[in-house]
Amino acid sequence: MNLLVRALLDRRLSLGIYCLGAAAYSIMIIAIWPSMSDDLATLEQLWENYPEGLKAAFGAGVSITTIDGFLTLEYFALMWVIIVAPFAIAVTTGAIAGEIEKGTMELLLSQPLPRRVIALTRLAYLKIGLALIIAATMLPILIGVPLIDEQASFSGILALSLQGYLLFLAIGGIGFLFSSLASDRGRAVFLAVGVLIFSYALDLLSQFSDIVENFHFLSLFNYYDPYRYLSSADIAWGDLAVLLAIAVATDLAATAIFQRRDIAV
C-alpha cells in the first residue's frame, strides 16, 4: 500500500494533466457538434464523399449526422487511443525497465517485499490510472451531451467504457511485458508501440484484402468497435474476453519472468 500509495503522489501531476487533457478533448467535440447539426445534409454529403479508405480506416458503416457516429468518428475511433495509450505504454514499461535504467530498482529490491508485490503494485497504479482518465473522458460526454439537445446513451457510454478499458489493459500488459524483459526503457517503448502499430495497420489492411483478413484476429482494434458499444451498448462479450485474456496473461507473464528475472544491484 505504501508503493502503491508513493506512486500515487509522484505521479499525481502527470496523471491529472492526462485527465485534464481527455476531459478538454471531449468537451471540444461536444462543443463543435451544434455548429455542425445545423446542416446535416451536407456533413452526410462530405462523408460520403470521403474514399472508401478513409471511410474505412475511421469507421466503416457509422453514421456521421449522429451524435453517436461524430464522437466516434472525431473522438472514440483514433484520437482517444492516441491520448489513453501512451499513459498506459509510459507506466509499464517505466516500471520495470525504467526503474533499471535510472539504477533505482535496487532500492525496490532492498525492500522485505517480494519481487510480485513490487509488479503488482504498479499494475495497481496503471488500473487506478486508467479508470480515472476514462472517467475524465466519458463525464463531460455525459454532461454535456443533454445541455446541447443530444440525447447520450448512459448503457452505450459504460459499455464504451468498459470496452476502453480492458484495451488499454491490454496495451499496458503487452508494455509491462517488455518491461520485464528489457533493461532500458528505450526499448521497451519501441517494442510495445510496434505491437500497437502493427495491430492498427493489420486492422487497417483487413478493410481491403482478403487474405489480411484471415490474420484480422492478430489484431486488437479486431476486438474494439466504438459505434456498435457508444450507439447501441450492444455488448461482445468474446471481445471483451479476449482483451482481458490478454491483459491478464500479459501480466502474469511479465511478473513471473521478472520475479525470475537477475538484476545486478
The other form holds:
Amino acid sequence: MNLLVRALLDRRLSLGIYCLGAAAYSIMIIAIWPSMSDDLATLEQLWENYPEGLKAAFGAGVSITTIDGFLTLEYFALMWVIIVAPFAIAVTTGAIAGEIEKGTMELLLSQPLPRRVIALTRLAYLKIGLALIIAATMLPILIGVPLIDEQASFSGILALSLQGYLLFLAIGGIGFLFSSLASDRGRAVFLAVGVLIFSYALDLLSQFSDIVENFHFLSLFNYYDPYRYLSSADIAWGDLAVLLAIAVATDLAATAIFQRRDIAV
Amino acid sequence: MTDNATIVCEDLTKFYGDTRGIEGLNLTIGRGEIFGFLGPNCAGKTTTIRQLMGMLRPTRGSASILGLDSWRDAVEIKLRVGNIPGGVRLYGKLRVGEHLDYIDRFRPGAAPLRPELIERFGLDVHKKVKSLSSGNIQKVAIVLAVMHDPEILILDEPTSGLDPLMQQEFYSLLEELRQKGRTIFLSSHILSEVERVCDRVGIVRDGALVDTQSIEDLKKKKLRHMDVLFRERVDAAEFEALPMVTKVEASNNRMRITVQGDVAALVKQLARHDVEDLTFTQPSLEDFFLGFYGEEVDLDQ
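The form predicted alone done, now the form predicted together with the partner chain:
Zooming out: every chain and molecule, the one shown earlier first.
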C-alpha cells in the first residue's frame, strides 16, 4: 500500500497532465464538430477525396459524416492511442528496468518486500492511472456531445472505454515484460514501441494486401475497433478476451521473471 | 557451523557469464561480531553482499542469515537486517524526511533510533534528496539502514563519501551497536577503518577469499615502519637482533626499522639511546597487500 501511495504521489503531476491532455483533446474534437457538420456534403467529399491509404489508416468503412465516425477518425483511431500508450509504456518500463538503471531498486529490495508485491503494486498503479485517463477522455464526450445537440450512446462509450482499457493494459503488459527482462529503461521502451509500430504497420498493410491480412491477428489493433463500439455498442467479446489474455499473460510472465532475476546494473 | 553462527556462506559462487564475481566463499560470522570484508575494488565484495541480500542468485553454493536462505527467505531476512548498498542511490524527488518515512513504513512499528540518528549525523530533513552531496546521501543511507535497530547490519563501503568527522561518528555508532550485541558485516578497502572497528577480517581478492584473520593477528602480521633520528650514531645490529624487527636501513643518525608485531622490546632498546625524533606510520592498503601477497595490487582498477 505504501508503495502504491508513493507511486501515486510521485507521479501525480505527470498523471494529471495525461488526464488533462486526454480531456482537452476530447473537448477540442467536440468543439470542432458543429462547424464541420454544418457542411456535411463538403466534409464527405473531402473524405472521399482522401487517398485510399490514408482512409485505411484511419479505419476502413467509417463514415466521417456522423459524430461517431468523426470521433473515431479524429481521435480514437489514432490520436488517443498516441496520447495514452506512452503513459502505459512509461509506467511499466520505469517500474523495473528504470529502477534498476537508476539504482533505487537495490534500496527497495533491501526492505522486507516480496518482489511479487513490488510487481503487483506497479501494475495496480498502471490500472488506476489508465482508468483515470480513460475517464478523463470519456467524461467530456458524455457531457459535451448533448451540449452540441448530438446524441452519444452511453453504452457505446462505455464499451469503447472497456476496450480501450484492455488495449492499454495489454500495451502496458508488453512494456512490463520488457522491463522485467532489461536492466536499462531505454531498451525496454525501444522494444515496447517496436511492438506498437509493428502492430500498427501490420494493421495498415493488411488493408491492402491479402497476404499481410493473413497475419493481421498478430497486430494488437486487430482487436481494437473503436467505430464499431461507438456506433453500435456491439461488443466483440473475442477481441476483448484476446486483449485481456495478452495483458494477463504478460503481467504474469513479467512478475515471474522479476522474481527470479538478478538485480545488478 | 557454530551455534551462534549468524551469517554463513558455503561454497558461495557467482559468475556473470564467464566473469567471476566470487568463487567458493566459505565464511561463518558469529553473533555480536563485527566482520570486515577487506579488498580492493572488483574483488567480489559487492557481489557477496548482493547475494547475502537476495539481489543475486548464487551460481553455486549458498548464503544464509540467521539460518534463513538469502535467496528463498529474502523477505524474512530483511525484516531483521539493515543494509547500505554499495554506491547507494536514493529517490531524488523526495525530501529527506519523506524518504525516511517512506522506508520506515515497510517495517512494522516506528523506527526507534531515527530521531537520535538524524541529530547525530546532522541531517536536514527538509532538503530534497537530489540536492544533497554524496556525503549527505551516504548519511541518509546510514540512517535508513540503522534506524530500525536491526539485529544484523550489512554495509557495503559504508563510510564512502563521509568526511573524517562523520566517519568518526559512524565508527562510534558501530561501537555502540557492538555493545548492544548486533552483528555487523562491512566491506571496505580502507585498512585503518577495518582495523579500528572490526573483530575479524576476511581478505578478498580477485573473486576469492584469501584469508580470515582476527584483528589481533592482522596487527601482529602487519609490517610497519618506524623512522628514528638519533643524536648520535647507533649500531644497526643491536636492533636487527630483536625478534619483531624484520629489516633495518641506517644512514648517518637516521634509521628506518621495519617492524612486525609487539614493539615493547624495541621501545626499551630505543630508550637506551638519545632519540631526537620518531615517527611510526600505519601502512597503506597497498603496503599491506604488498606484505600479504608479496606483489603489487592495482587498487584503482
